[in-house]
Amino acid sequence: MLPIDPEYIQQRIEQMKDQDLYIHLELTNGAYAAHNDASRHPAANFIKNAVIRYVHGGISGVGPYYRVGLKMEQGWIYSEGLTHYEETENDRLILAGHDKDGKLVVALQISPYPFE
């Protein structure tokens, strides 16, 4: 995965809007070690193949953290501490958040097509 660069990101993000898309979004911050160190708090959140259409969208933030949000019709969705995306996936876009120890903690992911 590489650094977000926002206009690119910008640039993906408006080419995707107005359309029926599917979403994968997911955040940990450790729920899933919570077992192992009862210190940390299990909070989590996951949402795979709903389907939204964005009428606007954005990123925002000055890195190393962004934040992307989109406007539906009836609400919004919005992703924060987004720190990376992957170039190899041309037709979705594919954005993550890493800790200082490179953990995954967040994810925002859009699709024409089901995510597996």
Second form
Amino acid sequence: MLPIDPEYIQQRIEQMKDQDLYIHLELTNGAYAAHNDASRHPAANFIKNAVIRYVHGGISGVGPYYRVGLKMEQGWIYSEGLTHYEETENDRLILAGHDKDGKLVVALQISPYPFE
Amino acid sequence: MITDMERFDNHRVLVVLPHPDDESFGVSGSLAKYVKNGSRVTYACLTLGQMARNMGSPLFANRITLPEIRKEELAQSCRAIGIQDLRMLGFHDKTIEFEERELLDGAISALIEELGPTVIYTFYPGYAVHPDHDATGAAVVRCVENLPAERRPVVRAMAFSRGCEDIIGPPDVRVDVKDFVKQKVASVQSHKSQFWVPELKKASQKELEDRFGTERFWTLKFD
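With the form predicted on its own in hand, show me what the form predicted together with its partner chain looks like.
What follows is the entire complex, opening with the chain shown before.
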């Protein structure tokens, strides 16, 4: 994956609006968060292959952390802490935030076909 | 350095901030001062702060009930300050920077058109830490820039990002609000789901005046 290039990602977001898309949205601080450090709160969630359609969207922030907001007919999708994108993906948008050890913290993926 | 503002009477004040409670620490004393002196204050609160992480202590709110609770807290804070006109603009927390500009700027411009404010209070874009704060300030700046120079109200901004004074200089306005710390504390305490500051109950008038007795603003420049 490559560090996020916001102008390029903005373009991709524009290209994908107004169509049905599958989303994978995930936030986790790891299943061992509280095991390794009792002061940490173990929290994780994901939603996978829900179908969404946004009418307006953008990327914002100054590196390395970026935010994405997607406005739908009813409601919003929001993701913060994104650092990287997958440059080999042309039709899907694969964004992720990794911590200093390279571990995934947050993922936002949208695609015209379902995720495996 | 202005140590106090001009007279506080006969103003039409418009406050544009994104979250219920944004008014409390930074500007509630000045607003109470305006109201006391016969000015009219409209507070346009863009969102209901519905994505906040605080849920009261002890817990009394959840993701579902929070918007309605924060709406009530906001109304209570406005009553404590004496604000005569509260507008809830219905935007969603955390989305201001992503919102359609026509919609956002249109809502703020319509208020400016309707109210003809003499002064607007908002956040200093780029120096107000939360993306919603920065985006709200930026929207106000765009709306005011769009007005012919002779119709532009004064815009006063709050900034508090780390090291901001090294870049934008010191605030040019300091308002003595010692006589209004009661209203200010009541505004803070209205937001029960967000703040739990039991020490405020025990604090002496002197301690409250030292902590809350001055508010500071930067006057934004338009060419």
